[in-house]
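A lone chain, given as structure tokens: the form predicted alone.
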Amino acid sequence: MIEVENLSKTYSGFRAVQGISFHVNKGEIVGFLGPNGAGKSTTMKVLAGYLPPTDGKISIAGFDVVNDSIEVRKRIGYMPENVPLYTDMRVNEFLRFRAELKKVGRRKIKERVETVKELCSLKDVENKIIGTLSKGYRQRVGLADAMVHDPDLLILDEPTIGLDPNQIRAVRDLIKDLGKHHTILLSTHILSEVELTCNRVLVINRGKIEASDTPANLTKLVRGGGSILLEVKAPATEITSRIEALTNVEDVEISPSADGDWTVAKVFSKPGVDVREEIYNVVRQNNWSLRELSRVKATLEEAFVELTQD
């Protein structure tokens, strides 16, 4: 659905995107992640035809973004981070107006407007002026606008910004449902949502693609994919020396417990090795009182931090 080859974008001598290449297959929900200023919003604007690329080639559904921009825009629903809305129009009026601009057939306009209002839970405010709506409802109007012409590809830049937890969950469920019939490129800072929603993740940093993989595989990059949490009653120095002596242990991080003599240790092992049994044997041999020994899986947030921080 999306093919990007050596895409670069320069603003007044500053290279915001530096020769990136990636693809998104039809039917995928792909999370596009990166710190502020990494180039993800710029990339999404270029994909949507809002900005011309400085260099490189981009095709969407087989059409070139530069040479066949009209055909590309027919197939894209784009929701920018700051949703542009006509705040003096009512929700119904705005969605009908946008459907007409996007060349939705006259006989289908009413059906499409009703469909997106239902999907985005806008029925209760359909006759209200957009300027009187909360930010959460304005986000929903922007999402409805992106979908009103039933595009093959949805490009969503921070679709849940400004929403409360219940609204975020509703949008997450909506995106998963839309993924059954649409290809979706999604940018968000809520990484737990990406883990629950996306088939694959692209990480961009300083204008370059740092990783492209499933959320599960990216978490394996974090010190073997997780750690062992150990809580025992023993001196910190003794715990560190005895546990680090184990062959398959790479590092031990100690933190004090709020309960007096108890000590909490986070143990990192070699990739793919479960050292809980070895740790338990050390605890038993030294007669330490044991309160917790458990495996903690790495999160996408930890992988993101390792990929984007120096």
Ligand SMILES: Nc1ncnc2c1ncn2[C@@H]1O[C@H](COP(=O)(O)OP(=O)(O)O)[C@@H](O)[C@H]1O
Given for the second form:
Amino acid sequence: MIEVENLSKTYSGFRAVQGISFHVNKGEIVGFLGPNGAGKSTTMKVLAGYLPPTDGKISIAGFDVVNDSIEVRKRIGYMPENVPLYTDMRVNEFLRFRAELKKVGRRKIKERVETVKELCSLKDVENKIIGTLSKGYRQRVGLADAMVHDPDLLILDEPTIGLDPNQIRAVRDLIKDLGKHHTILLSTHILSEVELTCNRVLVINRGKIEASDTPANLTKLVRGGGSILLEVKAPATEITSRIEALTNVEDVEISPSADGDWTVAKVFSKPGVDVREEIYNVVRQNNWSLRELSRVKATLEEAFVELTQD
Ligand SMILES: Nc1ncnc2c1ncn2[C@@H]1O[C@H](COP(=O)(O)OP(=O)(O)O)[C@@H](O)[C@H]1O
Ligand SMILES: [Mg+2]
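Form predicted alone done; form predicted in complex with the ligand now:
Everything in the complex follows now, all chains and molecules, and the chain you saw is the first one.
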């Protein structure tokens, strides 16, 4: 659905996007992650035809973004990061206006506006002035706008930014639902959202793609996919030396427990090896008191930090 080859975007000499290549298949929900300033919005604007690329080739549904921009726009619903809404229009009015602008056929406008209001749960505010709506509703008006011409592909730039946890959940469920019939590329900083909604993640950092994989595979990249949490009563140096002596252990990180004499150790093993039994044997041999021995899976957040921190 999206093919990007060697895309670069330069702003007066500054290369915000540096020759990136990636693809998004039909039906995928792809999370586009990266620190602020990484180049996410720039890439999305170029994909949506709102900015010309400095270099590279982008095709959407087989159409070239530069040469067939009209065909491309018909197929893309783009929600920019700061949704520009006409704040003194009513929701109904605005969506009809946007549908006309996007050349939805006269006889289809009413039906399309009804459909997107239904999808984005906007029926109860359809006659309200946009400027009086809460942030959550405005965000949904932005989504409804992006979908009013029934595009196959949705490009959503931080659709949940500024929303409270309940609203985030509502928009997340909506995106998941939309993903049944649309291809979606969305940027966000909420990694739990990505784990729940996205089939694949693209990580961009300083204008370059750092990773493209499923959320599960990305977390496996992090230091063997996780760690063992151990909490014992013993001197820190002794814990470190005895546990690090195990051949399958690569690293031990020690910190005091919040409540006094216990010591917390985070143990990193060789990839794919479960060292809990070996650790337990060490604990027993040394007669340490034990109150925690558990496996902690790496999170997407840790993968993100590892991929994007220098
Ligand atoms: N219109 C612009 N003019 C100059 N620099 C820009 C412009 N837009 C973005 N940039 C710069 O390009 C880089 C990428 O920005 P952006 O694509 O907005 O990143 P992200 O969305 O990942 O936070 C940043 O360093 C930003 O300051
Ligand atoms: Mg951005």
